[in-house]
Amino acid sequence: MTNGKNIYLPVNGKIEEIIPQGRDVSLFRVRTQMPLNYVPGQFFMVSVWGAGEVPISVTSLFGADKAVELCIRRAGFVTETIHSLKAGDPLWLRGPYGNGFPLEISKNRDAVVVAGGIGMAPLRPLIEWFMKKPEDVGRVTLLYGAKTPEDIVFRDEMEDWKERGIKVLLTVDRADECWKGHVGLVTGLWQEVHSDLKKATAYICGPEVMIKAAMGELFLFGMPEERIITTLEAHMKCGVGKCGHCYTGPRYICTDGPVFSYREIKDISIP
């Protein structure tokens, strides 16, 4: 459900704070004129007047007195313009759109969260939800891969996650002289997941190649198709199934997703 009667009408927001997160990535805290109710997995169409509009996954949990948090990578004209803004500047939000993560399927089960790069952004509120509801989920393991140690987002927060019971496994493609952790693909960390994958639930987001590999391997490990969950990205213009930019196979990522199970997308091409 969107914030008002007109699904095409954005809400005016003001940037409260900008927090750098890795290379070319920042977390934007945006206070809107009215509270926007959303769930983990949904996205907003974010715009700057005169520059354009882009879809951005929400990276915070909803709270009536809480600003919306958006993790945005500098990757084009619109996002470059957003990164040129400062605290106090306006930012317009339209939405939220799409579905959210199916949280009920993780009840009384272990959860495996698999992230690559900025794919950690839509999974961050999922981690926060698990920490707020420890009685509803079993062991939670995060597997996160980035290109370099400098590209790891929410690195400081991960220390808090560890203290609150989340097992955090990190890996990078290229290490620097200070990196003492894993080097290699995030899917190379399966052996350190001490959960019965046949009984667990997985939530995945990252580059296309990582999503395909992780979903396929989890299925081979015996995890049921309906409990292998991912969220997809696409270049879209409307967010409401009108422009056709995110049409893939028989589905629109904006309205049928962006969250899908492996069962739903295993036979279609991921954009």
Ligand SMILES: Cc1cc2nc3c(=O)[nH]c(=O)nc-3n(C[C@H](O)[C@H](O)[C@H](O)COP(=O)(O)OP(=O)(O)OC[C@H]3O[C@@H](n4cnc5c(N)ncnc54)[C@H](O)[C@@H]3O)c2cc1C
The other form holds:
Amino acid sequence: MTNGKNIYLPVNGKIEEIIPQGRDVSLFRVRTQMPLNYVPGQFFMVSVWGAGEVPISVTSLFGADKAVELCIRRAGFVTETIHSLKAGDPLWLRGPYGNGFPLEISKNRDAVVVAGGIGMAPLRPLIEWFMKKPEDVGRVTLLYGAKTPEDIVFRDEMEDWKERGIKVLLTVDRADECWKGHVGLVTGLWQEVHSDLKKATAYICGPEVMIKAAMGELFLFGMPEERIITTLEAHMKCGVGKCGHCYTGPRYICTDGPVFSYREIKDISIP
Amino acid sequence: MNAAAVFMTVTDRTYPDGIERIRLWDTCLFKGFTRMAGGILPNEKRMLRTRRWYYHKLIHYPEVLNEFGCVGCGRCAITCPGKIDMATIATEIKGLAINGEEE
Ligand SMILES: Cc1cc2nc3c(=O)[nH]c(=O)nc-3n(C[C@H](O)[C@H](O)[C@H](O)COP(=O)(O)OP(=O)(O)OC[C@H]3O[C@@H](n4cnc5c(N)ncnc54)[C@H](O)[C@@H]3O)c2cc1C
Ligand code: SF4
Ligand code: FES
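To test you: the structure above is the form predicted alone. What is the structure of the form predicted in complex with the named molecule?
Now the full complex is given, and it begins with the chain already shown.
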């Protein structure tokens, strides 16, 4: 879905609003002239002219009159430049790319969503999807771990998620004085999930060590390999399967992924 | 599936009179090829990148595209000073080291 013949030509977007989400992370609401149709788990190549392009997941659920929402962490040159922009400034988008989360496999099943840090970004539209289609999914539990309470993104929305039936379990690596919740790894919360893990579906995103640990443990609990779903990260330059930068074993994360099941990647070293 | 990997990188260049976004040649044998945010280099070890070359040409391409990625032109064999070119390695793996046979 790029405009015209050149696949590298981005479309022009305009930043409508920037909402800070804890330390180093902001939500960018970007409006394009034509709505861009996308599904949870897909990503855009987002760019600032002169600075460069970076892959960023969609963090909103598609709506015809809705702006694209991108949750971006300050991580280096391009993301730092994006953070220096203001509402009204242009941001260029190319995409959406990638396969997206398989939603049908959680039909009539409980879903366990496991997020670490900024890994919440691609999982937020999934939560929104489950809230929109409660009849299509069983009980939904979100396990979310962040470094400190300050690093929790979409914290203000989580009350609403709880009210709408999502069980939200938060944990932090380091607590502050006000924190009353769990402290420790997100994988320490399995016993709080009141779903039969053998029958449920898991969607995982976060740092590589966390993904590996969560996938391995869920598999040991008896969850079938094809229902343990994750989304992977790699260096990307083209986003369309041409440049090879995002290779992971025989696969390209940009076109074969970024969403994979444990079955597809267990034999490949990530990244 | 994936098209053949035309290894290139997309980058922006700023000039006094404007900006251009261009493609440049790149290769998976450079350690920066897979560089991630914050300077993480998943394939920093030269061995990993060399292994990627053999795997990509001889195993991954056939798996994904049903064709070898190596066309057998022999240019790496002529150029390589260390005898780790594609044919030597492939035959060695097959247990038929060319060097051994010649001696
Ligand atoms: C599928 C996918 C989804 C993602 N989703 C999100 C998301 O939702 N939110 C999020 O915050 N992150 C996301 N990321 C991670 C994000 O893409 C990286 O944090 C980002 O690429 C970092 O870019 P950077 O330029 O800021 O970092 P850097 O570490 O500075 O650089 C990254 C790349 O930019 C190039 N570069 C660095 N400096 C320069 C320079 N001076 N001039 C030219 N080029 C330079 C380098 O070649 C390097 O390869 C996602 C990644 C993937 C693969
Ligand atoms: S013989 Fe060597 S140079 Fe020629 S295609 Fe194969 S790997 Fe490349
Ligand atoms: S980013 Fe170029 S092949 Fe995946």
